[in-house]
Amino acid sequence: MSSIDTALEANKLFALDYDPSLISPRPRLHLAVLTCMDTRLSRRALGLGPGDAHLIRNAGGIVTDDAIRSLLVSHYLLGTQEFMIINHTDCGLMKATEEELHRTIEQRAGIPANSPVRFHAFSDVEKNVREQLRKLAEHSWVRTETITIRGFVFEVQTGNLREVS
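Going by the form predicted on its own, give the structure for the sequence I pasted, one chain, nothing else.
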(Lines of atoms letter the chains of each structure in order from A and count residues from 1; the text may use other names and numbers.)
(Lines give C-alpha, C1' and ligand atoms only; values in the text may rest on other atoms or scores of the structure.)
Protein backbone atom coordinates (compact mmCIF):
# COMPACT_ATOMS: atom_id res chain seq x y z
CA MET A 1 0.00 0.00 0.00
CA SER A 2 1.34 3.45 -0.88
CA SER A 3 1.68 6.25 1.67
CA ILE A 4 -1.19 8.07 -0.02
CA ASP A 5 -3.36 4.95 0.28
CA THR A 6 -2.42 4.69 3.96
CA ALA A 7 -3.46 8.32 4.46
CA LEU A 8 -6.76 7.67 2.66
CA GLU A 9 -7.47 4.67 4.90
CA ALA A 10 -6.68 6.71 8.01
CA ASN A 11 -8.99 9.45 6.76
CA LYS A 12 -11.91 7.00 6.87
CA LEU A 13 -11.40 6.82 10.65
CA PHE A 14 -10.68 10.52 11.10
CA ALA A 15 -12.96 12.64 13.21
CA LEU A 16 -12.63 16.41 13.24
CA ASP A 17 -11.29 17.76 16.54
CA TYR A 18 -13.44 20.86 16.10
CA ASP A 19 -16.93 21.88 15.09
CA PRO A 20 -16.61 23.15 11.50
CA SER A 21 -19.57 25.47 11.99
CA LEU A 22 -17.56 27.29 14.68
CA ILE A 23 -14.33 27.68 12.67
CA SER A 24 -13.92 30.59 10.29
CA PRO A 25 -11.41 31.03 7.47
CA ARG A 26 -10.48 34.19 9.39
CA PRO A 27 -7.89 33.20 12.01
CA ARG A 28 -9.20 33.73 15.54
CA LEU A 29 -5.81 35.08 16.71
CA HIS A 30 -5.39 37.32 13.62
CA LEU A 31 -2.04 35.54 13.09
CA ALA A 32 -0.30 34.17 9.99
CA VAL A 33 2.77 31.98 10.42
CA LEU A 34 5.32 31.41 7.65
CA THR A 35 7.43 28.42 8.55
CA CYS A 36 9.35 25.48 7.15
CA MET A 37 7.67 22.31 5.95
CA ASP A 38 9.80 20.34 8.41
CA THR A 39 7.84 17.56 10.11
CA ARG A 40 9.08 18.61 13.57
CA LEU A 41 7.19 21.90 13.40
CA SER A 42 3.44 21.83 13.96
CA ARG A 43 0.61 24.05 15.11
CA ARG A 44 0.76 22.18 18.41
CA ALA A 45 4.38 23.31 18.88
CA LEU A 46 3.00 26.86 18.84
CA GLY A 47 0.04 26.11 21.09
CA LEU A 48 -2.34 26.73 18.20
CA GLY A 49 -5.68 25.04 17.78
CA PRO A 50 -7.92 24.69 14.75
CA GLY A 51 -8.92 28.10 13.43
CA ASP A 52 -6.30 30.04 15.40
CA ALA A 53 -3.88 31.01 12.61
CA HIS A 54 -2.97 30.63 8.97
CA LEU A 55 0.02 28.31 8.55
CA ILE A 56 2.02 28.88 5.38
CA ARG A 57 4.78 26.36 4.81
CA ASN A 58 7.60 25.90 2.35
CA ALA A 59 11.12 24.48 2.41
CA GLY A 60 13.07 26.78 4.72
CA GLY A 61 10.28 29.16 5.72
CA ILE A 62 11.36 31.47 2.90
CA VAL A 63 9.62 34.71 1.89
CA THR A 64 9.01 33.76 -1.74
CA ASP A 65 6.62 35.48 -4.13
CA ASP A 66 4.05 32.81 -3.32
CA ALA A 67 4.51 33.23 0.44
CA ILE A 68 4.00 36.99 0.05
CA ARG A 69 0.86 36.31 -2.00
CA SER A 70 -0.54 34.11 0.77
CA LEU A 71 0.37 36.60 3.51
CA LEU A 72 -1.26 39.45 1.60
CA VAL A 73 -4.48 37.44 1.20
CA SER A 74 -4.28 36.53 4.89
CA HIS A 75 -3.98 40.18 5.93
CA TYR A 76 -6.09 42.11 3.44
CA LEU A 77 -8.88 39.58 2.87
CA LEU A 78 -8.93 37.54 6.07
CA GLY A 79 -7.93 40.00 8.76
CA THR A 80 -4.58 38.86 10.12
CA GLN A 81 -2.61 41.57 11.90
CA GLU A 82 0.55 39.70 12.86
CA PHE A 83 3.06 37.75 10.77
CA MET A 84 5.40 35.27 12.42
CA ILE A 85 8.36 33.89 10.46
CA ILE A 86 9.89 30.70 11.87
CA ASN A 87 13.04 28.94 10.67
CA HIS A 88 14.59 26.07 12.62
CA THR A 89 17.86 24.48 13.59
CA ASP A 90 18.99 21.39 11.65
CA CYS A 91 17.26 22.58 8.47
CA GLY A 92 17.99 20.61 5.31
CA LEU A 93 18.64 23.84 3.40
CA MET A 94 21.63 24.44 5.69
CA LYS A 95 23.28 21.16 4.68
CA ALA A 96 24.20 21.98 1.07
CA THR A 97 24.90 25.00 -1.09
CA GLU A 98 22.59 26.14 -3.85
CA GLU A 99 24.97 24.62 -6.40
CA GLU A 100 25.18 21.29 -4.55
CA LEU A 101 21.39 21.06 -4.38
CA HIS A 102 21.09 21.72 -8.12
CA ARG A 103 23.80 19.17 -8.93
CA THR A 104 22.29 16.48 -6.67
CA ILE A 105 18.75 16.89 -7.97
CA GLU A 106 19.85 17.05 -11.60
CA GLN A 107 21.83 13.83 -11.11
CA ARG A 108 18.89 12.06 -9.44
CA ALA A 109 16.36 13.35 -11.99
CA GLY A 110 18.65 12.48 -14.88
CA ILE A 111 17.92 15.73 -16.71
CA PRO A 112 18.43 19.46 -16.09
CA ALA A 113 15.58 21.62 -14.83
CA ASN A 114 13.36 22.96 -17.61
CA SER A 115 12.73 26.19 -15.65
CA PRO A 116 14.78 28.11 -13.08
CA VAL A 117 14.68 26.80 -9.52
CA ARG A 118 16.07 28.60 -6.50
CA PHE A 119 16.31 26.59 -3.28
CA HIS A 120 17.32 29.50 -1.01
CA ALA A 121 20.06 27.50 0.73
CA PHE A 122 21.60 29.18 3.76
CA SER A 123 24.21 28.48 6.42
CA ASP A 124 23.22 30.76 9.32
CA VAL A 125 19.67 30.29 10.57
CA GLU A 126 19.47 33.60 12.47
CA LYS A 127 20.85 35.52 9.51
CA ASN A 128 18.29 33.79 7.29
CA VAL A 129 15.42 34.81 9.59
CA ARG A 130 16.63 38.42 9.44
CA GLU A 131 16.80 38.20 5.63
CA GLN A 132 13.22 36.89 5.47
CA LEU A 133 12.00 39.65 7.80
CA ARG A 134 13.73 42.23 5.60
CA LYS A 135 12.28 40.83 2.36
CA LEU A 136 8.78 40.82 3.79
CA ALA A 137 9.00 44.30 5.30
CA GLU A 138 10.29 45.72 2.00
CA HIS A 139 7.15 44.78 0.08
CA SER A 140 5.09 47.93 -0.52
CA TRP A 141 1.82 46.23 0.50
CA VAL A 142 3.23 44.97 3.79
CA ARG A 143 2.51 48.04 5.90
CA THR A 144 4.55 47.66 9.08
CA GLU A 145 2.48 50.37 10.76
CA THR A 146 -0.54 48.02 10.61
CA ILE A 147 1.13 44.58 10.55
CA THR A 148 3.42 43.27 13.27
CA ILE A 149 6.23 41.12 11.84
CA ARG A 150 8.50 39.05 14.10
CA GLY A 151 11.00 36.28 13.44
CA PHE A 152 12.01 33.18 15.39
CA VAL A 153 14.22 30.12 15.38
CA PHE A 154 12.64 26.84 16.47
CA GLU A 155 15.20 24.72 18.33
CA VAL A 156 14.46 21.17 17.18
CA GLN A 157 16.31 19.60 20.14
CA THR A 158 14.19 21.39 22.77
CA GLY A 159 11.06 22.51 20.92
CA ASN A 160 11.61 26.07 22.12
CA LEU A 161 11.30 29.23 20.06
CA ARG A 162 13.97 31.92 20.21
CA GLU A 163 13.17 35.39 18.91
CA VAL A 164 15.56 36.92 16.39
CA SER A 165 15.96 40.67 16.52
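For clarity, a rigid core is taken as the largest C-alpha set superposing within 1.5 Å between two forms. Numbering follows the first chain given and starts at 1. Source: prediction; values computed, not measured. First, how it differs from the form predicted together with another copy of the chain.
- Here residue 25 does not count as shifted, since its C-alpha moves by less than 2 Å between the two forms after the core is aligned.
- Residue 14 is among the residues whose C-alpha shifts by 2 Å or more between the two forms once the rigid core is aligned.
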The other form holds:
Number of protein chains: 2
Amino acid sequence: MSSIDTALEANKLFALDYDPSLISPRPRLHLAVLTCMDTRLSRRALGLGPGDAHLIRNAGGIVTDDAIRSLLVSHYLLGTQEFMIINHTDCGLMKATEEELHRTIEQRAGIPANSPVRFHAFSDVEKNVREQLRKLAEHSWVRTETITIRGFVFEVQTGNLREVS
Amino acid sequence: MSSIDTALEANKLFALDYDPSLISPRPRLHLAVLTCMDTRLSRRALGLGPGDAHLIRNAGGIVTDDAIRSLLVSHYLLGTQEFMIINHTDCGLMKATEEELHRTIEQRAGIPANSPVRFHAFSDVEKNVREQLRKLAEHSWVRTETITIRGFVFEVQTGNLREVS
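Alongside the form predicted on its own that was just displayed, please also present the structure of the form predicted together with another copy of the chain.
Everything in the complex follows now, all chains and molecules, and the chain you saw is the first one.
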Protein backbone atom coordinates (compact mmCIF):
# COMPACT_ATOMS: atom_id res chain seq x y z
CA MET A 1 0.00 0.00 0.00
CA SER A 2 1.32 3.46 -0.85
CA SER A 3 2.01 5.92 1.98
CA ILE A 4 -0.74 8.17 0.67
CA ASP A 5 -3.25 5.31 0.85
CA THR A 6 -2.08 4.57 4.41
CA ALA A 7 -2.67 8.25 5.29
CA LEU A 8 -6.14 8.10 3.75
CA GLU A 9 -7.04 5.06 5.87
CA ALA A 10 -5.83 6.89 8.97
CA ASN A 11 -7.87 9.94 7.98
CA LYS A 12 -11.08 7.86 8.05
CA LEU A 13 -10.44 7.06 11.72
CA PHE A 14 -9.45 10.68 12.45
CA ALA A 15 -12.71 11.96 10.96
CA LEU A 16 -14.81 9.70 13.24
CA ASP A 17 -13.78 11.73 16.30
CA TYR A 18 -13.44 15.08 14.58
CA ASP A 19 -15.37 18.01 16.06
CA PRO A 20 -15.18 21.17 13.93
CA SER A 21 -16.26 23.37 16.83
CA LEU A 22 -13.10 22.64 18.83
CA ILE A 23 -10.57 24.55 16.73
CA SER A 24 -10.88 28.14 15.56
CA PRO A 25 -9.17 29.17 12.35
CA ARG A 26 -7.81 32.14 14.34
CA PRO A 27 -4.70 30.91 16.19
CA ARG A 28 -5.44 30.91 19.93
CA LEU A 29 -1.97 32.18 20.87
CA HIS A 30 -1.90 34.82 18.09
CA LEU A 31 1.34 33.18 17.00
CA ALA A 32 2.78 32.24 13.59
CA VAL A 33 5.86 30.02 13.33
CA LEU A 34 8.00 29.84 10.20
CA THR A 35 10.25 26.82 10.28
CA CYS A 36 11.80 24.04 8.22
CA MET A 37 9.88 21.05 6.81
CA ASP A 38 12.47 18.84 8.58
CA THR A 39 11.07 15.72 10.33
CA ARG A 40 12.82 16.68 13.59
CA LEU A 41 10.89 19.90 14.04
CA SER A 42 7.32 19.79 15.29
CA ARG A 43 4.64 21.68 17.13
CA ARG A 44 5.50 19.51 20.16
CA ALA A 45 8.99 21.04 20.36
CA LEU A 46 7.22 24.33 21.20
CA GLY A 47 4.50 22.85 23.39
CA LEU A 48 1.88 23.93 20.86
CA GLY A 49 -1.44 22.12 20.59
CA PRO A 50 -3.96 22.05 17.73
CA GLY A 51 -5.36 25.53 17.14
CA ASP A 52 -2.59 27.39 18.95
CA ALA A 53 -0.59 28.76 16.02
CA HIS A 54 -0.08 28.99 12.29
CA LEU A 55 2.71 26.73 11.10
CA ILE A 56 4.44 27.84 7.93
CA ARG A 57 7.07 25.40 6.72
CA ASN A 58 9.48 25.26 3.81
CA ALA A 59 12.94 23.88 3.14
CA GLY A 60 15.14 25.70 5.66
CA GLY A 61 12.60 28.01 7.27
CA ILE A 62 13.53 30.68 4.75
CA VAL A 63 11.79 34.08 4.47
CA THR A 64 10.88 33.73 0.80
CA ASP A 65 8.23 35.84 -0.93
CA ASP A 66 5.86 32.94 -0.27
CA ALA A 67 6.63 32.91 3.45
CA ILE A 68 6.03 36.68 3.59
CA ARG A 69 2.69 36.15 1.79
CA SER A 70 1.68 33.56 4.37
CA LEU A 71 2.76 35.72 7.32
CA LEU A 72 0.79 38.69 5.94
CA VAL A 73 -2.35 36.52 5.62
CA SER A 74 -1.72 35.22 9.14
CA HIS A 75 -1.40 38.69 10.67
CA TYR A 76 -3.90 40.77 8.71
CA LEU A 77 -6.63 38.17 8.14
CA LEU A 78 -6.26 35.88 11.13
CA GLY A 79 -4.92 38.10 13.88
CA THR A 80 -1.46 36.76 14.73
CA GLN A 81 0.76 39.26 16.54
CA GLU A 82 4.00 37.32 17.09
CA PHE A 83 6.21 35.65 14.50
CA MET A 84 8.87 33.04 15.34
CA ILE A 85 11.47 32.27 12.67
CA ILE A 86 13.24 28.97 13.34
CA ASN A 87 16.16 27.48 11.40
CA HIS A 88 17.94 24.37 12.64
CA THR A 89 21.37 22.76 12.85
CA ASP A 90 22.17 19.89 10.44
CA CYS A 91 19.81 21.36 7.82
CA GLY A 92 19.96 19.80 4.33
CA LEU A 93 20.54 23.28 2.89
CA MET A 94 23.84 23.52 4.82
CA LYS A 95 25.31 20.40 3.22
CA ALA A 96 25.96 21.71 -0.29
CA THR A 97 26.40 25.00 -2.09
CA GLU A 98 23.77 26.44 -4.40
CA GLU A 99 25.82 25.25 -7.40
CA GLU A 100 26.30 21.74 -6.00
CA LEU A 101 22.56 21.41 -5.41
CA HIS A 102 21.81 22.45 -8.98
CA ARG A 103 24.43 20.07 -10.37
CA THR A 104 23.23 17.12 -8.24
CA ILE A 105 19.59 17.56 -9.13
CA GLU A 106 20.20 18.17 -12.81
CA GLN A 107 22.22 14.94 -12.95
CA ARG A 108 19.56 12.99 -11.04
CA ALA A 109 16.70 14.43 -13.09
CA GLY A 110 18.60 13.96 -16.34
CA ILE A 111 17.20 17.24 -17.67
CA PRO A 112 17.87 20.96 -17.06
CA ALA A 113 15.39 22.99 -15.01
CA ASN A 114 12.77 24.62 -17.24
CA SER A 115 12.12 27.20 -14.54
CA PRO A 116 14.87 28.67 -12.30
CA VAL A 117 15.21 27.40 -8.74
CA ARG A 118 17.09 29.16 -5.98
CA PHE A 119 17.61 26.73 -3.12
CA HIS A 120 18.72 29.26 -0.46
CA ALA A 121 21.67 27.12 0.63
CA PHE A 122 23.56 28.47 3.62
CA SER A 123 26.53 27.58 5.81
CA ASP A 124 26.17 29.55 9.06
CA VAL A 125 22.80 28.90 10.72
CA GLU A 126 22.89 31.90 13.09
CA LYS A 127 23.84 34.25 10.29
CA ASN A 128 21.09 32.73 8.19
CA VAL A 129 18.48 33.42 10.88
CA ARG A 130 19.62 37.05 11.06
CA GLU A 131 19.33 37.29 7.30
CA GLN A 132 15.73 35.96 7.43
CA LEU A 133 14.82 38.49 10.14
CA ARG A 134 16.30 41.26 8.03
CA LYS A 135 14.38 40.20 4.89
CA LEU A 136 11.11 40.01 6.79
CA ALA A 137 11.50 43.44 8.37
CA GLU A 138 12.22 44.96 4.96
CA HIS A 139 8.65 44.47 3.74
CA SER A 140 6.63 47.62 4.35
CA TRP A 141 3.54 45.56 5.31
CA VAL A 142 5.45 43.77 8.09
CA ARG A 143 5.08 46.51 10.66
CA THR A 144 7.59 45.74 13.35
CA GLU A 145 6.03 48.30 15.69
CA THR A 146 2.92 46.09 15.93
CA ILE A 147 4.31 42.59 15.33
CA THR A 148 6.89 40.93 17.59
CA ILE A 149 9.43 39.05 15.46
CA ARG A 150 12.11 36.83 17.00
CA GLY A 151 14.56 34.37 15.48
CA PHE A 152 15.81 31.01 16.79
CA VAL A 153 18.03 28.05 16.07
CA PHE A 154 16.64 24.59 16.90
CA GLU A 155 19.51 22.30 17.94
CA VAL A 156 18.69 18.86 16.52
CA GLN A 157 21.17 17.19 18.91
CA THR A 158 19.55 18.54 22.08
CA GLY A 159 16.03 19.61 21.15
CA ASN A 160 16.72 23.10 22.51
CA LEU A 161 15.78 26.40 20.92
CA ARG A 162 18.42 29.11 21.08
CA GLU A 163 17.47 32.73 20.40
CA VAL A 164 19.47 34.65 17.82
CA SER A 165 19.90 38.30 18.70
CA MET B 1 3.99 36.48 29.13
CA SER B 2 4.24 36.55 25.35
CA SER B 3 3.26 33.47 23.36
CA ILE B 4 6.85 33.10 22.18
CA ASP B 5 8.09 33.07 25.80
CA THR B 6 5.44 30.46 26.64
CA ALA B 7 6.71 28.33 23.73
CA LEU B 8 10.29 28.72 24.96
CA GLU B 9 9.31 27.50 28.45
CA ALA B 10 7.57 24.49 26.87
CA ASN B 11 10.67 23.82 24.76
CA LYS B 12 12.78 23.45 27.92
CA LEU B 13 10.53 20.57 29.05
CA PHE B 14 10.47 19.06 25.54
CA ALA B 15 14.28 19.02 25.41
CA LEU B 16 14.52 17.07 28.69
CA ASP B 17 13.02 13.97 27.02
CA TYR B 18 14.42 14.56 23.55
CA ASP B 19 16.38 11.73 21.96
CA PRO B 20 18.02 12.72 18.65
CA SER B 21 18.47 9.08 17.61
CA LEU B 22 14.72 8.46 17.39
CA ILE B 23 13.95 10.52 14.28
CA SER B 24 15.76 10.35 10.96
CA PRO B 25 15.85 13.44 8.76
CA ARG B 26 14.79 11.11 5.92
CA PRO B 27 10.98 10.78 6.14
CA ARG B 28 10.15 7.19 7.11
CA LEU B 29 7.16 6.98 4.75
CA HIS B 30 8.99 8.66 1.84
CA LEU B 31 6.12 11.16 1.84
CA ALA B 32 5.95 14.96 1.48
CA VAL B 33 2.72 16.82 2.22
CA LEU B 34 2.05 20.34 0.96
CA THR B 35 -0.85 21.90 2.80
CA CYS B 36 -2.22 25.09 4.33
CA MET B 37 -0.89 26.72 7.51
CA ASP B 38 -4.50 26.62 8.80
CA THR B 39 -4.95 25.60 12.46
CA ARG B 40 -7.47 22.89 11.51
CA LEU B 41 -4.98 20.89 9.46
CA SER B 42 -2.42 18.73 11.21
CA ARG B 43 -0.26 15.67 10.92
CA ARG B 44 -2.85 13.88 13.05
CA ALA B 45 -5.51 14.26 10.34
CA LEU B 46 -3.31 11.95 8.23
CA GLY B 47 -2.28 9.61 11.03
CA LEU B 48 1.33 10.76 10.65
CA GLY B 49 3.77 10.60 13.55
CA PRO B 50 7.07 12.40 14.08
CA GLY B 51 9.57 11.43 11.40
CA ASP B 52 7.01 10.04 8.96
CA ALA B 53 6.86 12.85 6.39
CA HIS B 54 7.97 16.28 5.32
CA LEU B 55 5.33 18.91 6.03
CA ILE B 56 5.43 21.94 3.76
CA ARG B 57 2.88 24.58 4.70
CA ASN B 58 1.92 27.98 3.36
CA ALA B 59 -1.25 30.07 3.09
CA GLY B 60 -3.60 27.87 1.02
CA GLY B 61 -1.33 24.92 0.25
CA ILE B 62 -0.33 26.65 -2.97
CA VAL B 63 2.31 25.31 -5.39
CA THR B 64 4.44 28.44 -5.38
CA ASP B 65 8.08 28.53 -6.54
CA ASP B 66 8.99 28.14 -2.88
CA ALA B 67 6.84 25.03 -2.49
CA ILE B 68 8.45 23.54 -5.61
CA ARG B 69 11.90 24.32 -4.14
CA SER B 70 10.95 22.50 -0.93
CA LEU B 71 9.50 19.50 -2.77
CA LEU B 72 12.65 19.21 -4.91
CA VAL B 73 14.84 19.23 -1.78
CA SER B 74 12.49 16.66 -0.21
CA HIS B 75 12.67 14.28 -3.18
CA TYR B 76 16.25 14.64 -4.42
CA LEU B 77 18.05 15.15 -1.10
CA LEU B 78 15.86 13.29 1.36
CA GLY B 79 14.28 10.52 -0.66
CA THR B 80 10.54 11.23 -0.67
CA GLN B 81 8.63 9.47 -3.48
CA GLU B 82 5.03 10.57 -2.92
CA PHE B 83 3.63 14.10 -2.77
CA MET B 84 0.20 14.97 -1.32
CA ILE B 85 -1.21 18.41 -2.15
CA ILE B 86 -4.01 19.37 0.25
CA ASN B 87 -6.22 22.48 0.06
CA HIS B 88 -9.21 22.88 2.38
CA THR B 89 -12.74 24.23 2.51
CA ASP B 90 -13.35 27.55 4.34
CA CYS B 91 -9.81 28.74 3.47
CA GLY B 92 -9.04 32.40 4.19
CA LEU B 93 -7.91 32.78 0.57
CA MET B 94 -11.47 31.97 -0.60
CA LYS B 95 -13.05 34.84 1.32
CA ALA B 96 -11.82 37.76 -0.75
CA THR B 97 -10.48 38.47 -4.20
CA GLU B 98 -6.86 39.31 -4.86
CA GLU B 99 -7.80 43.00 -5.18
CA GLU B 100 -9.83 43.00 -1.95
CA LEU B 101 -6.93 41.44 -0.05
CA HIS B 102 -4.56 44.10 -1.34
CA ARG B 103 -6.98 46.90 -0.48
CA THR B 104 -7.69 45.56 3.03
CA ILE B 105 -4.04 45.11 3.91
CA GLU B 106 -2.93 48.42 2.45
CA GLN B 107 -5.59 50.16 4.53
CA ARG B 108 -4.64 48.26 7.69
CA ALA B 109 -0.90 48.77 7.15
CA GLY B 110 -1.40 52.42 6.22
CA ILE B 111 1.32 52.16 3.58
CA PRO B 112 1.62 50.64 0.09
CA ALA B 113 3.57 47.40 -0.37
CA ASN B 114 7.21 48.10 -1.21
CA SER B 115 7.48 44.66 -2.78
CA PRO B 116 4.66 43.04 -4.78
CA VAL B 117 2.57 40.33 -3.13
CA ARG B 118 0.39 37.84 -4.96
CA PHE B 119 -1.94 36.20 -2.46
CA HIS B 120 -3.18 33.35 -4.70
CA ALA B 121 -6.83 33.94 -3.75
CA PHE B 122 -9.25 31.38 -5.17
CA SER B 123 -12.96 30.60 -5.16
CA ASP B 124 -13.35 26.94 -6.19
CA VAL B 125 -11.28 24.64 -3.99
CA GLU B 126 -11.39 21.59 -6.29
CA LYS B 127 -10.40 23.66 -9.29
CA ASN B 128 -7.63 25.19 -7.20
CA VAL B 129 -6.23 21.77 -6.28
CA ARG B 130 -6.20 20.79 -9.97
CA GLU B 131 -4.36 24.03 -10.76
CA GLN B 132 -1.72 23.24 -8.11
CA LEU B 133 -1.23 19.73 -9.53
CA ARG B 134 -0.83 21.21 -12.98
CA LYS B 135 1.75 23.79 -11.85
CA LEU B 136 3.78 21.15 -10.05
CA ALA B 137 3.85 18.75 -13.00
CA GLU B 138 5.04 21.56 -15.27
CA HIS B 139 8.46 21.74 -13.63
CA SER B 140 10.92 19.58 -15.55
CA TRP B 141 12.60 18.44 -12.31
CA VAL B 142 9.31 17.08 -10.95
CA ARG B 143 9.45 13.78 -12.80
CA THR B 144 5.96 12.37 -12.61
CA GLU B 145 7.14 8.99 -13.86
CA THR B 146 9.07 8.51 -10.60
CA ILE B 147 7.05 10.60 -8.11
CA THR B 148 3.42 9.87 -7.22
CA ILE B 149 1.50 13.13 -6.92
CA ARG B 150 -2.10 13.26 -5.71
CA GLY B 151 -4.39 16.15 -4.76
CA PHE B 152 -7.00 16.39 -1.98
CA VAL B 153 -9.54 18.66 -0.34
CA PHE B 154 -9.70 18.58 3.47
CA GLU B 155 -13.28 19.23 4.58
CA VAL B 156 -13.06 21.34 7.74
CA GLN B 157 -16.65 20.47 8.68
CA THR B 158 -16.13 16.69 8.70
CA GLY B 159 -12.35 16.13 8.98
CA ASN B 160 -12.44 14.02 5.80
CA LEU B 161 -10.00 14.12 2.93
CA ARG B 162 -11.54 13.94 -0.55
CA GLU B 163 -9.35 13.12 -3.54
CA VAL B 164 -9.48 15.45 -6.53
CA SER B 165 -9.08 13.61 -9.81
